[in-house]
Each structure stands twice: as C-alpha cells, then as structure tokens.
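One chain comes next, on its own, written as structure tokens: the form predicted on its own.
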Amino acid sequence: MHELGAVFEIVRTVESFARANGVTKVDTLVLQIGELSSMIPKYIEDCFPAAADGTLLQGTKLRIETLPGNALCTSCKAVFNPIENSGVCPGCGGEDWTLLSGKEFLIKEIIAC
C-alpha cells in the first residue's frame, strides 16, 4: 500500500506549508485524485488518521475529491472518459487516445481554523 508513504509525505508538506505561513491548527484538508491515478481514496482516507497523529494535522477534516479520467480521441477529436467507455470513443469507436486527466494527486485547499 503505496498511499501510506504518500499520506506522510502529504502532512510533512501541509505542516511545512502551514507553520511558514503562521497557521496553527488547519481545520480540513482537501485533496483531488483522479480516478485513473495510482491512489484509493478509501486507503489514503483510512491512512490519514495515523499519519496525522502527533502532529499539526491531528484531528483535521480530510475531503477527497474524485476527478473523473478524460482522454482525447486522436481520430475525430471527441473527449470522453475512457473509464465509462472501455477505453473506446464513443464518438467513432476508436481505440487510439491521448489522456487528458485523471491521474491527479494535489493537494487542492487547506483550510485554516
């Protein structure tokens, strides 16, 4: 499980961010993960606890929020998301595509109490 050292990673920058910029308790941590990423938003939300522990993020709100995977059709210029289609476009049925998003992992906001 890769997003225990991700999630630790996540608060050391959090803490740094926050302590450089006089914050002392952040209140909810909202990070983005696309749906195509190599990160699952059930283990990053089931590791952040232990990894905040004793530290500045303790007792923080965290909110994940799921991009959805985009892609290009290189053929007729369609975007769909080729999760929902099997990696096939919709548009002309063709199996050539160029990814646009969803393989996100950012730290989008970080809310201050």
Given for the second form:
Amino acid sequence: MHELGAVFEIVRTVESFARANGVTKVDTLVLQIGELSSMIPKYIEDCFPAAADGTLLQGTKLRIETLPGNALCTSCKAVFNPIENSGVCPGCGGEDWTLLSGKEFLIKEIIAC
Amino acid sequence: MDAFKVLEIKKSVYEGNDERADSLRAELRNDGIFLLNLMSSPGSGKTTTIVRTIEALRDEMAIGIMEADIDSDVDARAVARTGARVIQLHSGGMCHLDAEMTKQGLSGLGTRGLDLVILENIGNLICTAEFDTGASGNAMVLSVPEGDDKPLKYPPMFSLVDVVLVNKMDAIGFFDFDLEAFSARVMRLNPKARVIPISAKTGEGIGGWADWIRGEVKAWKGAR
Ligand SMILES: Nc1nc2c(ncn2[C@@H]2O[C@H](COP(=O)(O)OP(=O)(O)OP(=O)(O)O)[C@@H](O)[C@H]2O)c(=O)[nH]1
Ligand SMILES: [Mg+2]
Ligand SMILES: [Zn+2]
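Given the form predicted on its own above, what does the protein look like in the form predicted together with the partner chain?
The complete assembly is shown below, putting the previous chain first.
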C-alpha cells in the first residue's frame, strides 16, 4: 500500500495552496486518477481522513474522478482503451500505438467557501 | 451562507517528488556518480544480475549497491560477498522507492569515490515506474518465465526504461517465450529502449550489458 505517502503529499500541497489563496475551509477536494495509475481510489479514500486530521483539510470531502486509459493507434488513428483491448486496436487489429493518457494522478481543484 | 467557489489547482501529485529527483540527479552529475535504478517483478533475477555486473566491472570502476528489499538482508548479504560496498535500505513495507528515500540511502552508503551505484528497487512493475528515484539511468529485468506479453500489461514501466534485460535465457527452451515478438512490443512502446537477452546464471549476455553501463558512466562523467 503506497497511497498513504501520496495522500500526505496531497494534504501538504493543498494546505499551502489554500493558505496562499486565503481559503480557511475546504468543502471538497477533487482528485483525478488515471486508470493505469497504481493508485487505488478506495485506498486513497480510506487514508485521507487520517492524513487530513489536524490540518486545514480536516472534515473536507474527497471526490475522485477516474480518467480513462487511452491509446492512439498508429495505423488507423483510432483511440482505444489499451487495457480493455489487451493492447490490440479494435479498429484494425494493430498493435502499434502510443499512450495518450491513463497514468495521471492530479489534484484537480478545491471547492471552498 | 457563503457561496462556494471552485479553485483550480491542476497539479500532479508526483510533482514534489519529480523536483526532488531532479535536484538529486543534478547533485550526482556534479559528483560524477551514475545511479542506475534496476527494477523487476519479484524473483526475476535482479540480485543475481547485480552480482554478475559487479564481477564484470569491479576492476575498472568503484561500485556501490543499494538493496531495497522489504525488511530482509538476504540480497545485501549475497552482494556483500562480492566485496562491493552495499547498504540495505529498510523500506518499511513500502512498494517503491522515491527520491527522498534514495537520497537517504545514498548518504547511508557513502558515495565518496564511487563511479556507479546500482539501486535494486523493490520487486514490482507498477508503482516503481511512477516514482522518479533521481537515477541517471533506468533498467528492468524481465525473466523468460514471466511471458512475452508483459509490455502489453505494464506499458508505463516499459515506456520508462533505457534497457530491458531478458533474463533466464538458459531456460528459454522450457517456455513459449517469443523473444522477437517481445522485442517488437517493447520497441513500439519505447523505440529508444535496448533489449539485451542475458542469463545471470551462466553469464551469457552480461558482456553487452556491461558495455552499455560503461558507455553511460563515461558519458555521465563527461557531461559534468
Ligand atoms: N535458470 C536461471 N535462474 C536464475 C537466473 N537468474 C536468477 N535465477 C534464479 O532466480 C531466483 C531469483 O533470483 P534473484 O536474483 O534473487 O531475483 P530478484 O529479482 O533479486 O528477487 P527479489 O529480490 O526477491 O525480488 C534465484 O533462485 C536465482 O538463482 C538465470 O539467468 N537463470
Ligand atoms: Mg533481489
Ligand atoms: Zn488501428
């Protein structure tokens, strides 16, 4: 389980962002996690309250958006999910592609009052 | 009641680590130390490969090894028998190393006078690919029994590495591992990667791997 370290980093980053922007209470924190990321949303949710305890983010709601894994087929330019299709383009059967997205782990935004 | 407002942050969670990794890389470049991050699944042959690598290069460069196994020093002891400087990092149940842990490991090892440091990362093909350790070069070991379809399952890892060592070639007769198909899959994801078939058991292919390291260490020092 490696989510805890990342969650502490998130709390630190968001706290200093909030302070710099004069925010004293964060209602919701929105994260984006790519499908090919090793970060498991459930584990992030589980350890967030502990990491946020005693910080400006105590009591903040967490929302996680999943970003799909997308590959671009080199021969037919189709965009497809490389995991669901086992690395084979469903359009032309090609195995030649580049990864467009899916590895992200982003702090998207906060909703504050 | 106050109105809610949305404040966009759009920042990668890895950004802090990436910055620490870049500054560690710059320090190592200044000191002329090439840090090689070696990754693989558990049991692919990282430790055996490291022992072979030390034997091939120890007469021409000073080598240090960092072993990052999960709380055992079995690998560190195996490596220490070669006479190389080695440190066991206790990663406390973590599944990858980040730049900060790597930096601590380097100061524990003591890098003075070293030309090459090899980091045996934790056995895992997923999150080790996401955390930049500050290494100057990244390599992985994929052993023949694991199958030639692994690039399709772990694209981030195969996209990242400079070298893929295909290990346990001595046993290829027992498995349906198609080296050509495997290399083609790696090349599609990562045209710059070098695929080097080896057997850490017999020593086959270690010469080509040692040549690659030699070239990299020289270039790294030359770029100072
Ligand atoms: N046949 C064969 N066996 C090998 C080869 N290289 C390593 N092995 C064996 O594979 C097993 C695992 O090798 P290690 O070098 O310990 O692998 P590792 O990647 O360091 O393993 P962990 O640190 O536990 O993740 C050992 O029993 C080795 O003797 C090889 O080239 N051929
Ligand atoms: Mg080992
Ligand atoms: Zn296609």
